[in-house]
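The chain below stands alone, shown as structure tokens; this is the form predicted alone.
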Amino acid sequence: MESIIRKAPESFREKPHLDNYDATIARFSWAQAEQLLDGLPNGGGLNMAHEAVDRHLQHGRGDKVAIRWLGKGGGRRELSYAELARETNRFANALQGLGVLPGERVFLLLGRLPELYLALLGALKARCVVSPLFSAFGPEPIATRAEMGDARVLVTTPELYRRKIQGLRDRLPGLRHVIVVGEAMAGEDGVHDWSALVAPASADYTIAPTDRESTSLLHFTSGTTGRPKGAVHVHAAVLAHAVTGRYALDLHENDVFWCTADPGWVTGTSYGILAPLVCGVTNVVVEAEFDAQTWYEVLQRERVSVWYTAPTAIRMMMKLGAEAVKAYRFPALRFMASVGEPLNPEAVVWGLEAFGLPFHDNWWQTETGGIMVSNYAAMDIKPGSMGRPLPGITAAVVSRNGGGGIELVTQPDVDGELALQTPWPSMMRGYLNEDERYRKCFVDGWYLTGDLVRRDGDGYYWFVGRADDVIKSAGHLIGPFEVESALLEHPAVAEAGVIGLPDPMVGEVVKAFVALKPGFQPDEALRRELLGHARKRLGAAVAPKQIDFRNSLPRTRSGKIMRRLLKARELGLPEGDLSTLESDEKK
């Protein structure tokens, strides 16, 4: 395999934005970057639903397609941007009629369906703070984060409720609003159609001055302990989506993008809406799951040009062989790109033998609201490699002195944790109502990470591991914590401990470790059963796809389960200090 692949010039079907990374590192400037943006007119401050939707209007292109919907059962409905406006309109005047004040939280669980698209926008100019749900999410991760983000306003579909929300009403006692999207509900207090409440709004709606630094997005990242952590975004993070979608993902005026991240993470709300949305391009959205031949077809019938999608998409492509490719064409295709999990080598390789075009990878966040870290149009590509960092972006690798402080490791080839100096318009201005756990995130004027790479002497840096216990599976971060406990729920568990395993499909994949009450035995029964407690509760993506059974579990002096511990008995690997160790029950 080479270990470097170079670009030729004269192979770049569109002049790339970043042409010459060292040069437009030297000149670029935020504040400069904001000439990408409009801003509200009369000095009415930044809006994202003005950037990504209004100001084409003025700009003329409000006859060229925004949206392009592809339903899983063929049917297809096209978007312009004027289409976009007056639709977003709506619904932003939906929730005013409602009563629904800005600053309220307006969650959507859908899928990727042309009104959630609606609907994010429209609260955006609403000027409400908008939290998009995984829709495969169990009732427990749903109700936890609806919870923790008071929500006001729900968005989903009949089915969806009536599975996931509807007997969890009790837990969310602000919630006054939910509309459904598809077959009419009656009966219900608060409880609206979406055609019978939408469809009569004007469509004509002026968004109120709106300051940057509100609130816009509440996303939600798993952490190792306690709920979820709600990230906090603020409407200024549309300058990093301008800048990041000009020179990460290299999008042109006449790009056909397709993202297929779901919104329901960060990735599908940051660049499978917002990014391509602000660079004026046409956006392609897929409500069908992954299937490749569906995929190909969708590359070829749309000519897509601009193509971001994830590793574990990647390698399962991969696992058909590039032949099954060979049979489609795709004469538009000219950048490919992949995020959410490192790209091993031989993908980014495979890219060239399968379209003809490598896999650039890219590094990035919840808490960064935007790509940090890529590999470029015009770059050179070290396959395995993150990339370089992206222009306005300080990146560095640091250690930690024990001290509380942090050093800068300026050598090369040398572990440490990834920092990313601050600030950057993009970054979460706090954590949900955790204002201290926020702070420690930060030290002496960097964002601490939490990934641990290397930067060779190039520059490029390269992913190592994580340095807590999240599990990043199919590029999804699952919360060990919030899997241990809907464990516990079930009356046969008294101690329960979760860990990630490789995986070369997915990454990594969940395993439990499991001792159990008085009076219940530890058999196949049991073990299929906990498994199907834990995929009714949590959802498919975060539940254990592997239960052992344990007498107990090491736990620290302080009863801390050591997760670290469990991994390394698992893996065959040191199992390192064991001084804090309480029990070491390995059976």
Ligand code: AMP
Given for the second form:
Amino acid sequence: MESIIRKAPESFREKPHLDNYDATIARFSWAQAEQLLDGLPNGGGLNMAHEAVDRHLQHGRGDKVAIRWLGKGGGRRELSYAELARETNRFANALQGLGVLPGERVFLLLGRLPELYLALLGALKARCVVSPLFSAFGPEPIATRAEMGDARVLVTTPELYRRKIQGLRDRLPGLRHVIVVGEAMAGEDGVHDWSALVAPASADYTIAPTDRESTSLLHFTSGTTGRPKGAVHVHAAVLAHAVTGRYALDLHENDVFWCTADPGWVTGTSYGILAPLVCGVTNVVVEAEFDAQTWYEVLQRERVSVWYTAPTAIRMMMKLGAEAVKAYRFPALRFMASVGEPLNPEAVVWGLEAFGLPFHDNWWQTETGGIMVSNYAAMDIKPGSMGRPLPGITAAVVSRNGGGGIELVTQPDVDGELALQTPWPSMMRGYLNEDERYRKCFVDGWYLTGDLVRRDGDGYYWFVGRADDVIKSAGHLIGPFEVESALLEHPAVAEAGVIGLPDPMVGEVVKAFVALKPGFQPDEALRRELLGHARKRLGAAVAPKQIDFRNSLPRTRSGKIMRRLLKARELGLPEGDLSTLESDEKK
Ligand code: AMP
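Taking the form predicted alone as the starting point, write out the structure of the form predicted together with adenosine monophosphate.
Shown next: the complete complex, the earlier chain at its head.
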């Protein structure tokens, strides 16, 4: 085992908020943590945008930089908390002017532009439900999610609109307004230019009373089967953002924080927008995609003090070597964290070598709304472990018994499923229109995460793997069914089975097995055509990177493709229980 990274109190540049794990856990209560929030004036309830933006004006942070946006072409825009309050008010007023009602869904499909942040927070003020989409999705995942979520408003760019939305408008009859950011797009039905719509809107807005249990965000995520799942989150989740920003990311008043995740995924919303703003820090937003040198420059020039990134990016930096990092100076940097996929022990230690600081791994998922298990600034790190549960979170390792119940695994070092005791403020409150699927996640007051873990004798959790077939590639969760469906749309494809293959850089790569309809030849030209087809429909982040042809695919008696068997065979692993195998490929 890797040696433990010990934390010496004299090395802390800020006194950690969580300086004693056991003592903090023992005294923590969610009710007391409410003190971190203000609530709307006059007992008006709890609204995420009020906590993230407006209330800071009453705490003397009006002139403080809330968002520092660094554009791709060298552009730079800073918004103080007061400006952010005014600009988000304008967007809330613009929505109201369009007749958009509280509870209606506002979808966001744009890269990391300032308007994304204004729209998200402004729509929350108007008590609309916001659903951010990943702008690198292809048309199919976008249409599926916007259709399922009954998108009323879409904020996007002219380019994304033309490439990915225009051809699908007939699938989205409820989409009344498209607001485009950038060059003007006159003439289209229901299309508004951001500048013409938002700039003239009033900068004054009073958030109406907001029930803390009302829906705020809709985050789509993937499961093994069926369509994506729309995880429903509520305004009360902001309490978990405040607590985790403080304890897991150790955010302090004077921090300059940078979360590298895109708001199209839950990390980019909870920690790329909400948590840092709720904690009142300066939040750096970098529009450009990953590039090691650019990232080092940002860390140095912007004097980032707390950095939240992801294993794939860390591994890419590792490949370029610690020397490349040492050309830069990071005197302000004091805490580094990582999430989204397993963080290998070497990466944790490499942080020390390259930056003089270890990476602190933490674990959570779309459904949990916030960090649940974490390594903390003042807690020793066991490299390779995701850490220990947050204050206010009770975690357990459980095994499912055949009868639909669970048993708690009490001994250390035994594999089982990670379960979290319900409730906590940022827990999802439903899967959109899928009550049964939602209910199945809970047994005896525990939420079952679908992740296999182990807890050691010191209470540290270690990630073992997924209990289901979803794929994590470069930190993006991909549902095999969505990829299979896109492949099946091609006239040559009779059957498709999709798995994740282990990859040293991006965690897993998407691989598809395809059986063809009679009359089609399994040759290189068709393979390329299918790869291109999938890429066009799904977008590069989701599409398979490899396709193999098979005469037929292994199926269970109920007709399901046995992805596990495909994977075992591909990796030369034991094939496991084959009792449900019905038909098989002719190998
Ligand atoms: P998402 O809902 O897209 O955020 O993906 C959540 C899933 O990513 C989890 O259920 C895990 O399978 C994986 N994951 C997140 N954080 C970690 C971590 N620190 N270590 C290992 N896997 C992780």
